[in-house]
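Here's a solo chain for you in structure tokens, the form predicted on its own.
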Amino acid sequence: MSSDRPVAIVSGGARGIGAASAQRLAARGFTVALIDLPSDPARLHPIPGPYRQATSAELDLATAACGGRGEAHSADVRNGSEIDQVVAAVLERHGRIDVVVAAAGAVAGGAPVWETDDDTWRAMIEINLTGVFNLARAALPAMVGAPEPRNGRFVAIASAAAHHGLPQMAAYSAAKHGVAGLVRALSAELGDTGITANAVAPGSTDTEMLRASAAIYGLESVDGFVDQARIGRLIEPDEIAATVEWLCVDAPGSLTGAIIDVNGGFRA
């Protein structure tokens, strides 16, 4: 069946940036799929270090505070098979996808690159580039053959560090770069077909990821990285889930192949 609501996928959805954005996209009527692999011991490869998974009631909540109008998959981002699925749910159930935001990610560090074990680089790896060319593979070809005129908009969530060396956080930082080449090449690839690709580059934002990279550096709290910031506090999911938004809404078909950097003047 064809939906006459827009749909989107977010990936990341249980909380943070991606909690934040589906629930904007929602509140402009967007039918919202959110995309988590909640804390399943039997179904995870770990995830080295300090960083805490999401939770299903974490899943639950994000998908609930969409006011009825978002729906939870449980997927690992990873796993191309497991998008492929959520992907082809979402078309038999509502026939469309208008906006993808690939907001998935984790944290992962704590030594030089020399010292760097091989589960650290491969988590980084998969889980910040792979899960977003992952999602770009499943969801375009739907919106590339959607009905002329087209207006999809594809959304990554990159970081500082898609500009900036982090040290002991060499694979995440690398992972990072990736994201910025990928949505550029993507953007390169749609070109006139009307969709667009973009990122949105955080700087030290009020999340999970954030106290995992406090542990990490051994610092007591997040208040540690206030300094990185010109504008002396950290920066709330929701401040970049609006630019999210304006991407995925109200920005100009002529922005692509952009990574808006929203990282409260981001010193490193």
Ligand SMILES: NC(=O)c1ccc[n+]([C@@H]2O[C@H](COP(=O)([O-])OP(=O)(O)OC[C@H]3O[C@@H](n4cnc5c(N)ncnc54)[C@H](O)[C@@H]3O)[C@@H](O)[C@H]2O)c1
Contents of the next structure:
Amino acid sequence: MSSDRPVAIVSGGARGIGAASAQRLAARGFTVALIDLPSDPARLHPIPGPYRQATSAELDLATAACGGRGEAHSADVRNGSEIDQVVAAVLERHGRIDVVVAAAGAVAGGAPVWETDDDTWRAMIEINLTGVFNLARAALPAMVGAPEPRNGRFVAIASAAAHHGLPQMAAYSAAKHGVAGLVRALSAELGDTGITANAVAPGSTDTEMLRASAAIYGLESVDGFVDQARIGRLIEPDEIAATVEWLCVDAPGSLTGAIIDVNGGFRA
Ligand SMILES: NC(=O)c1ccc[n+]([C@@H]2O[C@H](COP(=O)([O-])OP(=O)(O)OC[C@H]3O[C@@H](n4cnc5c(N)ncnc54)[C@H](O)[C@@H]3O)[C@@H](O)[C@H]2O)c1
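Alternative state: the form predicted in complex with the ligand, after the form predicted on its own:
Let us now look at the entire complex, which starts with that chain.
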């Protein structure tokens, strides 16, 4: 039995852009499955540098902020079988998936390519790129197999680093360029199914990730990124979430394969 209410899955839902997107989708009537990391920190692979992933308490808070329409799922986007299990649980419970937002991401770097260690390279590619692939591969069969007319939406959070090579962050930049390629190819594959695939490419947005990026670059605070945007301020997570909401609910079915910049007029 399929639920009457549309269902969204949001990875990286515990905080920042993912949490804001989950909240907006819940307000638009979706049941939202928020995926973030395992509650058992011992299972986490460490990411070199200052970036710290969310806690299960943050995931619970973000779920509660969805006002009774959220459900928390602990899983590592790097692990394809964990993501398969979340998708299977969502389908068993609700019988449908209408929207997927792949927002989970992490940042590491601080050295040129020739001094980048294997752990940094692997973490950046596996979380930021393979994580999006794992979620797409797991969720799309149910979306493509839904009865017509289909209206599914797949949205990945890329980055200004999907267009620009950020110094000292080659692995992150390579992963985000990869997300753009993945989404473009996916939109071509989805063709006339009625399901679209797009990415949103934020500039410097005021989240934990930006705080870690500031530390990586040796900046005193995130204010060091203000000059990157012509709007002269940081972007709020809810501004990115508003774009995600629009793509998932209001945008036409002809908008697919796009990388939509929400970067305040980024200058590298
Ligand atoms: N903040 C920015 O300036 C900025 C700019 C461009 C792109 N982005 C992208 O936006 C997305 C959201 O990031 P944010 O800025 O909200 O940062 P954030 O750190 O607040 O949110 C990222 C979330 O992803 C989760 N996550 C990390 N690794 C995971 C894993 N292996 N499995 C499951 N969940 C995992 C984290 O725990 C966290 O809750 C990311 O993809 C990021 O690359 C952010």
